[in-house]
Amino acid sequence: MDVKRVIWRYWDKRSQTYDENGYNSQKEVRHFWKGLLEDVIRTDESLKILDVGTGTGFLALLFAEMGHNVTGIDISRGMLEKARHNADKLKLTVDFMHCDAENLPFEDETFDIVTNRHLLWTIPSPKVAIDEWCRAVKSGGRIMLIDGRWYDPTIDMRLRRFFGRIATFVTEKRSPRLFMSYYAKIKDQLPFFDGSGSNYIVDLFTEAGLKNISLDNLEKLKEFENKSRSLAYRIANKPSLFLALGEK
């Protein structure tokens, strides 16, 4: 079976509902993460950066407003065409391109910084995509990865789930069962599909040659994230979340 094949399709299909059930407030949302964001980076300068997995453009859309050089990269053409629509409305400019995370179509050195946000889970190859990042990233540059663990077998979070699937279809109008009428035929040639735990991150950053490896568990964030996003989110999700970043 063509994983991918089966992960472009899914997306593409769900790109079409996926910004209409995230956040309650898109405003508090993008102030909430420039302020994450801008205590990551800490500078003032314009950088080059690459944010893969983009989906519909969020994190790539505010490292523009930010005023950096942004190309965003996604597997979805479906995403993509969201993503250009959402740059336009909000007047930004990104590049978006469609290509393969595990395979970029970028010289040696191009980006000082290459990001992604809740990817790794759907990524045949977690280690071949995160040393192509480090290939595609400058000397000095880095790597920041935001991701968590997402599955927690406990009998408390399957009930969770479940209800949660119920608040899916009755609030969003969305069936709860396409995702896995799409993953449940790859699930297991995705490492990280029930999430990273932010060892394996650390250990693969390290096998990558990158340093000055740092993790942040983003507490703030996930009590923004227990406030801000859909019912259904807050019933039937309680992830692990964390900032791993490298330097290369």
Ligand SMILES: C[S@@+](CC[C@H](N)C(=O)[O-])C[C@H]1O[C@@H](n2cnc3c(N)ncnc32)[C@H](O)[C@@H]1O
Given for the second form:
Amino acid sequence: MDVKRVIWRYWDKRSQTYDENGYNSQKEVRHFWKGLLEDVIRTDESLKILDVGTGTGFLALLFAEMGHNVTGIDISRGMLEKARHNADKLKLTVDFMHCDAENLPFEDETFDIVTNRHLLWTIPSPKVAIDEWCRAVKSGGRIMLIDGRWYDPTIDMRLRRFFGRIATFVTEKRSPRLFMSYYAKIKDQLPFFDGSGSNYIVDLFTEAGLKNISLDNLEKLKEFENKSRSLAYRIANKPSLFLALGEK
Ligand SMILES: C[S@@+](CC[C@H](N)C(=O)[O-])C[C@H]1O[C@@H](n2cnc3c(N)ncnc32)[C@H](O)[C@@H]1O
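I've shown you the form predicted alone. Could you give me the structure of the form predicted in complex with the ligand?
Shown next: the complete complex, the earlier chain at its head.
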């Protein structure tokens, strides 16, 4: 089975509803995230930034708004179409491109920062991907990854996901079956599908030769999301976010 084909087909479909809950476009959400990103990258310069698995462009557009020169890539043309639409709405310029996170069409050492949010769980070869991002980042540049433990298999979390799916159906009119109708076939081929714990990421960063590796448990973001995320999201997801940073 062609895993990547299943993935882009799912995200093409999902692109129709991805931004519908309104989280990504809320003014206070964007303001909060900009503060978070500024605290991490700490620069007055305009950087060259690559957002991998950009989706509808959440991180890419925030970085563009902060004055950086941003490229956003995704495997789903549907998600990219929405990202371009979002950029137009915000009157921002981002170079959105269709390509695969594990095989980038960029020269070595092109970017100051390679980043992604909520991507690694759906990558078949996380090590290949991280090595590829390290190739594309400049010496002294940084890899910044924002992830979480999404599919905690404990009974408590299974129950929460069950009720979360009902809440999603009621509040967003979105079928909870769509996701598993694609991912059930391929989940065994996605090493982090059941959760990319931060310790695994530190190991991968270390193996890739990154230095000054740091982890942030994003406590302020968890507090913020507790207030700003939809009820369905809060039921189905126990906050387990982290930000990993490594320097080449
Ligand atoms: C959960 S969404 C996250 C989107 C965005 N980063 C955000 O924070 O809203 C995952 C995204 O990764 C993309 N994706 C999955 N596999 C990919 C790959 N191999 N290469 C590039 N993008 C990929 C999907 O199409 C989807 O847009």
